[in-house]
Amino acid sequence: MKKLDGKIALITGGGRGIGRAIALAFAREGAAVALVARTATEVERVASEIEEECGVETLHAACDVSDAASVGRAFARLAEKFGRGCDILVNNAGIAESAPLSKTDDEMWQRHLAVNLSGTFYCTRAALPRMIERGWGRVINVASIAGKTGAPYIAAYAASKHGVLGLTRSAALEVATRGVTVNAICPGYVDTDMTTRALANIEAKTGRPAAETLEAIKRMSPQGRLVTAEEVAAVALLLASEEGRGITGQAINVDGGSVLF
């Protein structure tokens, strides 16, 4: 028996980076995987990769998690494909932009709250009733160490991720006796396209070479490196599995020791 045999996992933002790594980790342990993202071509590619490597059922669909109606359609497609709701929900879809607080306009602020926080809320609200009905479920929210500490120039991002941690803790307590766990993973800087884009943005705005900024970021970690998407996925697999049933309401750092609470 594999750890997730018979389980159905829905992963938002599943087309690249952390989402892709989690999808592969779950599929390798036997889970059927539904992948949603705003860019349909990316999740289609990952779904094909999973089917070829792991031989499990997949679903891929376009979904804007900031739109409750779009989330509803994605969950309807999931039920149509698999005959029921998901056992495991990974709220991974997110955005990260930077600007001084005085230059953070209303649109940027609302984008972060809509995608990072409301998106997590909409998907969790859609998934929980059937998890409670079956007496088993896992909700895993991909947050950030910025949700614990904050940092200059990321007020909108940090605020949205702080909100995700509050949502995680409250939801976990509501369902603690119902066989459902709700947890967050708080990565530091991860070796993904998101970090690469952030470095390019810094270079464009400041003229500081991306390679120089990358080295400075690495020095922020006691381990002197970026963490990998696969390391984040390994924690997600623990939380999704039966071995993780005693962990709920937690925000687990995967950051090389940068934040110690």
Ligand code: NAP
Contents of the next structure:
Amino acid sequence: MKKLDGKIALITGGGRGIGRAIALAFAREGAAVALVARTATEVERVASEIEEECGVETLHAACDVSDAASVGRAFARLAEKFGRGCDILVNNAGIAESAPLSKTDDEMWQRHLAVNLSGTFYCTRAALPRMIERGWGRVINVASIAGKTGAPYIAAYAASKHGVLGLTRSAALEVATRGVTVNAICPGYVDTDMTTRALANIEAKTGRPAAETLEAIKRMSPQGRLVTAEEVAAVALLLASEEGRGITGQAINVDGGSVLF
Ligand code: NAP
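What would you give as the form predicted together with the ligand, now that the form predicted on its own is on the page?
Okay, now the whole complex, with that chain kicking things off.
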């Protein structure tokens, strides 16, 4: 018996990076996985990879989590394929851009709130009723240590991730007696495309070589390294499993000790 046998997991942003690692970790424990992101080819590729390696059922769909109608269509596809909603929802889709506050335009501000915060809200709202009905559910929000602390040039990102923690804590208390847990994971810098893009962006804007910024980022962690997507996935697996049932309303750092609260 595997940890997630019989469970259906929906993972947003499942086309690469942390979302892909979580989908693989869940499928290896027997879960059927549904992957959504805007880039259809990426979720399709990860779904094929998972079917081949794990032999579980998969679904992949193009979906923009910042668009409530698009989220509604993805959940309709899920119900069509599996006959019910998801048991486990991982709100992982996210974007991260940086700019000084005075140069953060309305579009950039709204984009972060729309994808990182409203996207988490739309998917959670769509998933919770079926979880409550079945008396079992897991919502796992991939936030960030930027949901707990601030840093220069990331006001829009940090504000959206702080919002995710507020949503997590309130939702957790609302469904605490219904067999449903709601938690957040707060990674530090993870070795994914998002970090590579951030380094390239800094190089383009300031001329500071990406390799130099990477070393500076590593030094910010007491462990002197980036976190891996697999390390984030391992925490997601604990939260998703039966053994994680007593953990709710938490925001768990996976950051090598950078933030101690
Ligand atoms: P990534 O490699 O850039 O992957 C992000 C995923 O989200 C992609 O699949 C992307 O696919 C999807 N996505 C973006 N906008 C979307 C939208 N509007 N609708 C649906 N899907 C969307 O980033 P990652 O590093 O794996 O990050 C995953 C999560 O971890 C994010 O929430 C991020 O904020 C958080 N996080 C990352 C780090 C880090 O250092 N990498 C640190 C802390 C927290 P499409 O572009 O095709 O839509």
